[in-house]
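The form predicted alone is given below as one chain in structure tokens.
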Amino acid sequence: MTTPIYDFIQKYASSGTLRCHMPGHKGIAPEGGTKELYSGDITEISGADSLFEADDIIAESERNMASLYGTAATVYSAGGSTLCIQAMLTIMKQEKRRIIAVRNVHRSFLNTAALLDLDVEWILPRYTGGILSGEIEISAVEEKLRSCEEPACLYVTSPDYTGRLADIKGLSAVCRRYGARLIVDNAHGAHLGFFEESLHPIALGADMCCDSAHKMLPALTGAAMLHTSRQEYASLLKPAMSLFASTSPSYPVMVSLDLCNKYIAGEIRRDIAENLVHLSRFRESFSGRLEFADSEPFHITVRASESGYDGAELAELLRKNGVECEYADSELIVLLSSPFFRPEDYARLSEALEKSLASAGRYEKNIRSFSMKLPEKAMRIREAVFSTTEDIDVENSEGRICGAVRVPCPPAVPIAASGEIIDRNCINIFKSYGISTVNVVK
């Protein structure tokens, strides 16, 4: 697999060319230990191509990525999956499609809805213990699509933050039946295309999806891809992205995507197969002591409260034993592995978890009763976000209209969406997640 962006950067960095162009560091690091980082950071000079008008080395690298994922087109983002979400929803707005979304979206979806003035119709998943995860019921989707008189699109997050996978094949079949488009926030699933049987949304029938390469592949933070299975969308992806993106995308981030192609082509299937063995052994070693959530294998999601532990306490103990979690609350701990994990990493994780369990307090096993209903809507999302707002104590927010969504990231899943009236149920959920203030319309 060729690596045209990486090759160009390496050649330029060693050429000794006087850099009378941006960036201002001129390839020289303020600290000696970061020399390679700075020497490879360039702008759109001759031969380096341009991300949003690509016809040379970037275009070649993107074609390589498309061939690996089996897409009609794949384009790069140096602005994470957020930029890809903005582009996907822009194309849906251009087609005048009604946006139907499953509620456990990332807040970047809501921010995009505000920017594009989208009026979103929500589907509540059947939640499992909290707002992060739940089952998307095909019947609920079909009912919503059947009642929609205009062209529609369905927006789903899969894997969700705990690693739970939606039935993308079933959802795509329903969408095709009603002429709707299926777009997927697959930020946590860039590796899914390289299992023995592909679990990637494009392979399962999605029309567009985004992958955050940095979450599960050896890529720098901010590296992401936007895929489509529809040839008619291929020429629309970059114009849509350019509405929101910097005109100076990070070349180090794009180099990391370029090198991911080489890794995917040569090593990822072997690494996934080897890691699956270690992941299975890891889970088995804690069988009977810990409950694990139903997730794709590389998300190790511990149902702490159902196992008789406080997740936040256990995460702090893991931290003291040299392990930093992806996310923890009283109910859950999310530990992310990846195909790049080594056998010794599982040994370290097992040892740290054993020590942490030995020190942790024991509690009565608890399966939290959780109910979520859609709050009443008072404003369009855009109107609320761009109103004059204030931050107030959650306890005093009942009856107020939610302004900007400022839930913590991770996990960045909204409880009340912008424009909705905060009710007592919302307040209870805010408090259960340790959120003490909320932004409301004045």
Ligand SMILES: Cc1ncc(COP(=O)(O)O)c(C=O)c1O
Given for the second form:
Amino acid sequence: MTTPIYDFIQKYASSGTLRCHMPGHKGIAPEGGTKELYSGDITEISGADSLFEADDIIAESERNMASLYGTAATVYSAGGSTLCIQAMLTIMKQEKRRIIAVRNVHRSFLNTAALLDLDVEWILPRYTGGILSGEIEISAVEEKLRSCEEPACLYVTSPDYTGRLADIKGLSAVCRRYGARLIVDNAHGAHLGFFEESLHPIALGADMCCDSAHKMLPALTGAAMLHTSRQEYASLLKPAMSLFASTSPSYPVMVSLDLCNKYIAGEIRRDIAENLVHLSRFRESFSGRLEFADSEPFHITVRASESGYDGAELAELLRKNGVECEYADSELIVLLSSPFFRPEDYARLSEALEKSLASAGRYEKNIRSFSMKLPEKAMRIREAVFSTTEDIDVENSEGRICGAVRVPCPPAVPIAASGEIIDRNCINIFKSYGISTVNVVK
Ligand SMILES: Cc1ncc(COP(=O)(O)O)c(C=O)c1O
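Switch from the form predicted alone, shown above, to the form predicted in complex with the named molecule and output its structure.
Starting with the chain above, the whole complex follows.
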């Protein structure tokens, strides 16, 4: 597999050329800076191509990625999945599609809805992991699509923050029946294409999806890709992305995507197969003591409260024992592995978890139960987000219109979305997540 962006930058960095161009560091690391990072950080000089008008090394690298994922087209993002989500929804808006979204969306979806003035119709999942996770019922999707008079688009998050996978095959079949597009936030699933049988959304029938390479592959933060299975969308991806993106995308981030191609073409399948063995042994060694959520294997999601522990306390103990979690609340802990995890990492994790469990408090086993119902809508998302707002105590927010969704990141999933009227039910859920202040329209 070729690595054209990496090769170009290596050659340029060692050429000794005087850099009479941006960036201002001129390829020299300031004291304390990493030498290779600065020498490889360039701008769109001759031969370096240009992300949003790519026809040379970046285009070649993107074609490499497309062939590895089996897509009609794949384009790079140096602005994370957030930028890809903005682009996917822009294309849906250009097609005048009705946006139907399953509620456990990431904040980047809501921000995009505000920027594009999208009017979102929500489907509630059957919640199983607090507000973060739930089962998407095909029948609920079908009912919504059937009642939709205009062309539609279904937006789902899979894997969700706890690693739970939606039935993408089933959802894509329903979408096809109703002429709807299936858009998947696969930010947590860049590795899913390289299991023995692909679990990647594009392989399972999605029309477009985003992958945060930086979450599950050995890529730098900000590295992501936007895939489509539809040839007619290929030329729309970059113009849609460039509406929101910096005109100076990071070359180190693009190099990290370029090098992912080499890793994917080379070792990833072996690494995934080996990790799956360790992951399964790891879960088995705690069976009977810890409940694990139904997730794709690399998200080790411990149902702490259901196992008789407090998740936040357990995360603090893990920290003291040298392990930092991806996410923890009283109910859940998400420990994120990746194909880059090594056998000794599982041994360290096991040891730290054993130690933490030995000193953790024991509590009555319980499952957080709440009934989520959609709050009443008072205004469009955009109108609420661009209104004058104020932060108030959650306790005083009943009846007020939600302004910006400021749920902490992670999980960054809405309890009340912008423009909705905060009700007593929302207040109880806010409080159960330790959220004490909300932003409301003045
Ligand atoms: C489910 C989900 N979607 C989208 C995003 C945004 O991804 P990025 O940080 O790559 O922009 C995140 C970030 O955590 C996420 O968890």
